[in-house]
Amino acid sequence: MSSIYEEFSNIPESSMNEIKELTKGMDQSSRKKVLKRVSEEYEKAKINPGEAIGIITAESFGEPGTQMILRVFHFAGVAEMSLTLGLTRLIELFDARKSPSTPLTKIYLKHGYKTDVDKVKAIAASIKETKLKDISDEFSFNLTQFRIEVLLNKKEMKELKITETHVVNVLKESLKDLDVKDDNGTLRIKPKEKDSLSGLYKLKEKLKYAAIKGVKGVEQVTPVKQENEYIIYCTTDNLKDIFKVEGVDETKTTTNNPFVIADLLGIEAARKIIIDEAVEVIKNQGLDIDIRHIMFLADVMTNTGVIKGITRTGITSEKESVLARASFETPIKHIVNASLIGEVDNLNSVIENVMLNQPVPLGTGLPDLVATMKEDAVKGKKK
């Protein structure tokens, strides 16, 4: 069985684990059939040695890229909740920006979960971000008292399990200087010291918009039935906190923010998570480009272990060659800085040789000399 694998080195170990896996339940003829066709498959997506596969990239991005538009996604049933894509979300991606214009966390359940609505339901209701004002009836002041008395929404409270007590503990670890006592469903807030009429007011805002429950920042949670299972969609990028909820599964729930995803789970995530939205944007715009090429974009912007942009400060900035990096933006700048401490440019790529009107190291450009003699000749030239 292990000869017929030799057969075929050409094939990458971690494809060839997969055939392994596979084939397993087939006989040898099958197997070596299967082994054939992805041995072929594979030398045919080999780029040829020389191939200017830069410009291919560029090219295959450019063209599509003019005929994309600006497109936002509205989530059926939610107006507030919208997702941008298009051309404004490819640029997001491939210029690294630190956070998307609207962020989006996509929400596995674990078994046991996913399929039960009330549970799902409860999930969703516990991620939610829930201010004070959503689950109070009435604030007002007491003047006689100096103080806040705000009206609990008992009937809300229990849709959402928070109690009395876990609001009072809540509000006074987050506003230290509050005194705060509930009465029988009325809270009563007062100022540790004495403050002006205009700041018990602006107090009273600030009250409003309290946390009490819930991921920070997020305000919209959307429950979506996807086959046979549930998947919840809310509008952040905080993993960090969804993660520790019950019922979340952290293998497979993902956020639009590759760097959110490289700090928790580390730069091949990112990078995973770079193509799949570059995928998915591509895809929803009616286009087709081959994912090698948003695969090496990918590449690129993650080899160094961290997120970088393809832009001025991003990979540019990090060219070997002076005159690649003076011809993006800023020249002076880096020809000064270059000239400092004497770097030497060795022409090895594009840019700089069609600067300088050089043959560019691509294609018949690669080998600095051919030569090629029969074999009478050199024996001839023996005699």
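In this text the structure is predicted, and so the values were computed from the model without any measurement. For the two forms, the rigid core is made up of the largest set of C-alpha atoms that agree within 1.5 Å on superposition. Residue numbers count along the first chain shown, from 1. Compared with the form predicted in complex with its partner chain:
Residue 269 shows a C-alpha shift below 2 Å between these two forms [criterion: core-superposed Cα displacement of 2 Å]. Core-superposed comparison between these two forms: the Cα of residue 182 travels 2 Å or more.
Comparing the forms between these two forms on their rigid core, the Cα displacement of residue 101 stays under 2 Å.
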The other form holds:
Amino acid sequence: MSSIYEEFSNIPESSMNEIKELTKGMDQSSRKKVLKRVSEEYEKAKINPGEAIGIITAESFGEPGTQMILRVFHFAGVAEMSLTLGLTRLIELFDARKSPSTPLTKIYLKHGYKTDVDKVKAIAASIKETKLKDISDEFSFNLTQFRIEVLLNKKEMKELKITETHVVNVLKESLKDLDVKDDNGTLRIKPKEKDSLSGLYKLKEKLKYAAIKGVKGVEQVTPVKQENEYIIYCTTDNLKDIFKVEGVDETKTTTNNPFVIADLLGIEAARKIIIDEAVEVIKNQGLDIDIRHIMFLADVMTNTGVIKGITRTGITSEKESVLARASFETPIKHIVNASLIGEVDNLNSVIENVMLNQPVPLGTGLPDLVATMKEDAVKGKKK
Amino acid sequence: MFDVYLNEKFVGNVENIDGFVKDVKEKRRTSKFHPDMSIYHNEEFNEVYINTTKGRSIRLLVRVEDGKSLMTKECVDKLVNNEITWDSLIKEGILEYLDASEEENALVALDENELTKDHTHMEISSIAILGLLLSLIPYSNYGSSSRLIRGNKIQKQSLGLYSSNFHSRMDTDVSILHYPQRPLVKSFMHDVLNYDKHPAGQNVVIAIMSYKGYNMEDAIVVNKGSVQRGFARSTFFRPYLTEEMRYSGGLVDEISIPDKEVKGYKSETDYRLLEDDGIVYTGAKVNQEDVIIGKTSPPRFLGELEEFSVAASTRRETSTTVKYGENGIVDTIIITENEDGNKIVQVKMRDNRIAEIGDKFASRHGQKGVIGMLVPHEDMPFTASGITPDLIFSPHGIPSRMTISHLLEALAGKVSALKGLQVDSTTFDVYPEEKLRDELEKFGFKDNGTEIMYNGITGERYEVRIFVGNMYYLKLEHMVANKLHARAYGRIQLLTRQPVEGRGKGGGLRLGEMEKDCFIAHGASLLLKERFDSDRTVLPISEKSGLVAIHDIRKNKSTCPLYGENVEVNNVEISYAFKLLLDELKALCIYPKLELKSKY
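Other form of same protein, the form predicted in complex with its partner chain, not the form predicted on its own:
The complete assembly is shown below, putting the previous chain first.
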């Protein structure tokens, strides 16, 4: 029974399982026919050796890229939450910028949370970062005592469920060397070591932005209802801290920064994010680029285990040939470095051969004549 | 206290800003201040700006008070009867000049019907909001603005009678249209401009239909019979100029037939058209690269003098030749002197241009296109009354561009041709469409301008009625004869040995970076190599040093620049540009060593 499948070992496992399912109840000969046909089609769909996939991918992006609108914003459900899309985002993605211009995290919630409006709201409120200036009315200096006095807004604090003792404890913990006291709604903050006046002023600015509650860097939080469940959008890529929040479904929650994903979930996940983000941009522009081109790009960017952009410092710097590297931005740097260490260029790739006007090793230029010649025949020819 | 600025400089403060502005304006209106001066009250910052500088564009408007124009019928009558002058109206404050900043404080009405109590000014005529060329477009209030702007631009490129003394002028790159006509559909502006004295187009019968696909993508099909009868013929003029320069040391240029000893002497046939004075004769038929003014110049560096004994042989050939790709007949020759007292020779060449496939034409509505096909008169479709259109315009050009004015012109043109009168279609004051339809019906035509037509080749009747009308068409200055270019071999650059660039020099057409990528994407490796073979060179490479060796053809011996003779040298075929790169690396003290390996 299994022998018939072994005969067509080129068919991938998933397809094979599908065929097995579909051909149930067929007799052996017609099943073989099906397998033969699938095997043939599979071979046909394979890319031929010597196909210039890199250039074809570049052209597949380049042509629709000319029709792209430069900078587009997309609103994720709510108007105040905008997301850069369009060519800018695509460039940002493929250049592998460390942080996106509009970071966004899509928080999915666990069972028991995702349909409960009150619980969702509570989680959203706990995620949003609250700074000291958000819950206080006034920052003033008391120069006689050499301290800063902060008048807290009790109404605001009540709404956000923050107590004075919490504020004091958080401040003591986050800003060291401070003497923080609460005096009936007024914080008296004094540096333990006596500082200059400008130091005190700097401390005041620092205090204004001291985090009291929530996840660091989260400025906006918006819960959105999507098909019977609530999803929380927030403008951050601080996934690490969000995972710590209770009720967050770590298996589904994502962010649009592949670097964060690579750190937290591994390079394969980062590759997936690059693909998803690129597909999203292209779809949004009403364009159609085959996903395999995008997958190929993502593979090239991630195959070393770290994310490398398609830039002169990224994957292009890893080209073997000096001439190929020199032909793409900063040629002097590459030629100088190559000459210092006496680099050898074996002219194995495309661009070097174009420069020398030799047939490029692609397509019809790839196959070589292989023939064993007698030693003296070769010598005789040279003479 | 409000700040007052005079010509962007702070001059002082005023207490009552509105009173101050009003006062200044009043003084200007009563000629106490110059009418060019402007005053602008910035209401946002409560500052007053007074400007008297030059370079501000100012506009003349009629003043309005209490919703009534100060330009009364009385005034107009007096003006018509020459009792008062335009200037006196400005002096009296009936008309007023506003600059861009003062316009901010004004509310300008388009015409008298629009006036309200709030208005401060009114346009002299509603057409004044349009520019000169835009007001020449008939029915432009029925067109879309983007197309009108294009129509505007196109009119500047049209050929016509640009100047009646063109014979004695030496303008570069000009053409004169043969048999220019007054437009059947004109606007008020045509009269103002004396357009009848210098028209720039011709009236043609157009049919809006498709013709075998030869008018797709904005192309037009033109009746060959019309062209043979003189439609869209023009003469192209090209002047050439040479100056007999004087140099230091008493050396001078000489306009004459160059001596055979001269450096860079062409050939006797090249100079065949020159008369004894070294200049061509009028009426000579000249082709590209023919010499039309023979000239020799002294050597560029004095040092060259000593090398040769014969003085003539050191002179350089600097004759003027007909430009690449051009030919024609010598029209005018002018010999004169310039302000430095140097002799100047100007030769004007003329070329008759008959409309051909690729020449650009346009109507006045931004509807431009090139001739896609010239159809013999007998093959053109004809109407029931026997009219054959001069031009067939594609219907696909209409819906997306919404140039209704184009269609209305054709309709009005038809009425005009039937009536024998020009139709006035001044913007905002057009001859109404209903009237056009009524009149067409009276002449026995369908009121929508369509007619029954027959296929010119088979004689069959077309199932649909076809829109036929008369339009004013412009021949534009972009003619294929000035643009056509192809090259197989020719001049190359000295440095890279690649073909030179540009049509004027007979250059190549570059196969660029993206085209290269296309060849690679197709895997057409050897085709790519062949395309880039323009600077192919065979270099002897020394095996030992990896450098380019020196090959002596006479002795058939190669020498390595590092190890001398008796080294193994092999020939390698590469692009010259790469050899140049190697040389430049050597100049940077980098040793590019080529390691040769047998391919097989």
